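The chain below stands alone, shown as structure tokens; this is the form predicted alone.
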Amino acid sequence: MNIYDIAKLAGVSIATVSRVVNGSDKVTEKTRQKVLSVMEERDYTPNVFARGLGLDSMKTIGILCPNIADVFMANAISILEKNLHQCGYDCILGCSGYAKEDREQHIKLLLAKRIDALILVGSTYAGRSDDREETDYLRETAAKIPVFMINGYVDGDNIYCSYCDDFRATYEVTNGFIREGRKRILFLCDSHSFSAKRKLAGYEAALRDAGYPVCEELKFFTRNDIHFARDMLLASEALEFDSVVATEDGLAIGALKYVLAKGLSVPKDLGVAGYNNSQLSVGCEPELTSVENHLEQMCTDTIECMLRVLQGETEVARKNEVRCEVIKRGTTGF
């Protein structure tokens, strides 16, 4: 019998059980008595973790992201921090940038703070290639504390990853354009990260399945900056395309501004789809078709997984893939 079993029998979350055993006042008396009753019936005694994780625990979680200004990462950190505080944890935030040496250095700094676990936000930490050496520093870190990754996957003991099904979502968007009769579908991307590579694979698979050629000139890489993306597209006068599959909403908005500058119409002349279903997707006209990657679910799943691991459970899945959803709006006709 463990904290996960108690939560299931009481019909509450692991976080609620944790709050009860730690004496948190953020639980109603009715819920508290319900949990305590189940614990008494099952003769369950909270272990060292449940009473405060022992003398060596700071009840502090390290959170690392490359860039807090990124909308996706900022939203993730907001959700994580709120959930961690509800579970009685503090957190220390670090912004590592994208360079490998900087990522490694920031992890060392967080480890020096005696954190109980490390949460990495962003597929950057999963590496840009299939070379395991690029992520060996994460396996070394996981030998010391549990490591949790959001929006990426790294194979290794004590590393737990939650990511969305980018391949299927991008395949679906690309296939939607193909069904509309689009012939020149532009893939607009800003990185070569784990997530971006899965999106590219989905785009290419949809083209191949439809008998379309995979054209290198239609894989357009640019900075995730609205005006920069617009200007890069305007400068590429020889590039012909009738639709855009963008890996970020900001890139998609850049494509919409390109349409405006060219005097074209959306979606008649050019269909555009973004990714992340951020506020940007409803802040433009027409509103942007975008992929909802269920970031909140990924973050919540990560926290629950973390609680189970810290509690001592050994049968915890190391891969959690969340299904995406295409939110269809006015920039596409499919």
Contents of the next structure:
Protein chains: 2
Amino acid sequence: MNIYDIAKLAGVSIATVSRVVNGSDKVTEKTRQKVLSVMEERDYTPNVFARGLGLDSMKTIGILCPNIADVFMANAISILEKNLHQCGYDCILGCSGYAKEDREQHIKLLLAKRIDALILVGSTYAGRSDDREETDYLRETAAKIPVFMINGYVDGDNIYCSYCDDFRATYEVTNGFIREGRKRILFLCDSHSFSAKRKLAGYEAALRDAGYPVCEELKFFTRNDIHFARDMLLASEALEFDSVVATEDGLAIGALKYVLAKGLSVPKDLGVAGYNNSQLSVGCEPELTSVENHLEQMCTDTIECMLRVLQGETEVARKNEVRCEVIKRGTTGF
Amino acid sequence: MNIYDIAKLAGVSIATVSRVVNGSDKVTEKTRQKVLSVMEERDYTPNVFARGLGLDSMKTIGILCPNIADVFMANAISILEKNLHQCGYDCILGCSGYAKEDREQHIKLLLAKRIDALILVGSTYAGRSDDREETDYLRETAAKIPVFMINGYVDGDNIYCSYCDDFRATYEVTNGFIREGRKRILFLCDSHSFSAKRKLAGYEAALRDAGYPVCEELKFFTRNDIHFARDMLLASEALEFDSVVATEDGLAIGALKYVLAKGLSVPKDLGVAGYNNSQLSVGCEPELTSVENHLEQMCTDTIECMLRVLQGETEVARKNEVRCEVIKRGTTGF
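Having seen the form predicted alone, the form predicted in complex with a further copy of the same chain:
What follows is the entire complex, opening with the chain shown before.
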């Protein structure tokens, strides 16, 4: 016996059953009584899936991110919390770190708190490889409560994903450098996450479309620490490049520091583009061309999607791609 | 009937009653039975004050900050969450905004979630004026559960405060400029919070100790937005100053942008010092002298204090001042 059976037996829609369970005043007293009597007759109590339908709901959402000290994630959680609060939900926050076992353990702990839904912030939860087994833990979680991902995609029932089109934005930046006549474009990254992989794919596609070779030595992996990134670039004396596509603003600032240490000029000798359009991108000189990922829209889309799912709607899209925007400033010629 | 009465009747210390309630194995079976029988005899159940003693505990801590998108607060919450998680506590997060009524409403909502303790991050909760009534809401809250403040101080039972010695750090920075021979030292701020007031007091004390006048026009209030701060400084054409003591790194970066727009040189024409030692302070050129507030220590001290209070210890200091450190970089001559 589930919500669909109750709706059928009562001769109403699922949405109406959901409204009755939610105590909505948009249902006539007659309909309410009809639905409630069918529920009683069949000894129906909403199951874990339907927890969000109102009965047994704690009005509490679990939010998990790997590291809230990361500006992107802190901003996301700020927007999520504000919107959830306005809708009458509380948030239980977890910071899981990046290790697989820690991520899984944190999800188990949040589930034990009787949350109505789980929101995962950051592409780390989508796994690093194409191995489907790596994301089985999310499909197992989604068998219990709806799961919402911000900036990641995992295929599965009850998993809803919002992410920005990192592929297109990185393609556009790389192509900008190509149109300026740059020949050796460095891809500067610090992660192998879902998002990082899409950025890399956009970079490679732009190179290929322009007939450029994809050189492995131009994919440069470092840490998101300004001085560390600068020093790693300085240490790579044999590496030649005339532009940098960075996957984080902090990495791009590291490249600007490298330019300064080498006595070169930006954007003449080296073009530099960052990602996330953070405060860092306007703190330097020249100011940094960066990608605005429209995080706020991703977050509000996620909340809207979540409310629809929790109200029992069944026709909710599981993928939502948000368009990014390249913000052109002084570190690029395009 | 309270925990003190039970201790007296059982002929043991409060700490022992607390251990029994917590199920600690440091109590002999005989003592445990004695305490439990007194509790039963007197029909005693730990009240809301004693919730943290173990019975009726949700192992959940409420954390409230005005704005988690603020780097300082995001870092604090990251450290708090990690430490609480290690101690087996979950966090319910609230972002209250800065308005008094919103702060109070958010606290009420968190209290309704049966939290064991409340941690307030940010000096905004300590009020802006010296008016004691402004912080009555915290004393009312502390009558229900222990309250812990990070970077603020409010006097009251069951309110425990950790804050950095902003007075001394700002004194040291201001005095550094005085020793360099600067005459017109601008105090650049964006808040009237507890912390901002202590910084201002340190600035004024350093001026006075050096026999300098305290000029009202050199106290410059703006918004923590790099371009906004720069433009406000540029618009104040009549204002003369040769150094800037900023209460946030973002404000200091705004001053660096002002220098650039005026065609001046740092630190020769203008010395600039920021606050919080954030990523912004190493993203610019020259890199920014800033104040490291040892946030991590403030947070771990707070958790340690909280655990002691929740375990029923009565001799816990209500004030904990953490020493700041001036990190000298290229924007100052000292």
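Model, not experiment: these values are computed from the prediction. Heads up, when I say rigid core I mean the largest set of C-alphas that superpose within 1.5 Å between the two forms. Numbering follows the first chain given and starts at 1.
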With the core lined up, does the C-alpha of Asn320 move 2 Å or more between the two forms? no
Cα shift of Lys8 between the two forms after core superposition, in Å? 26.0
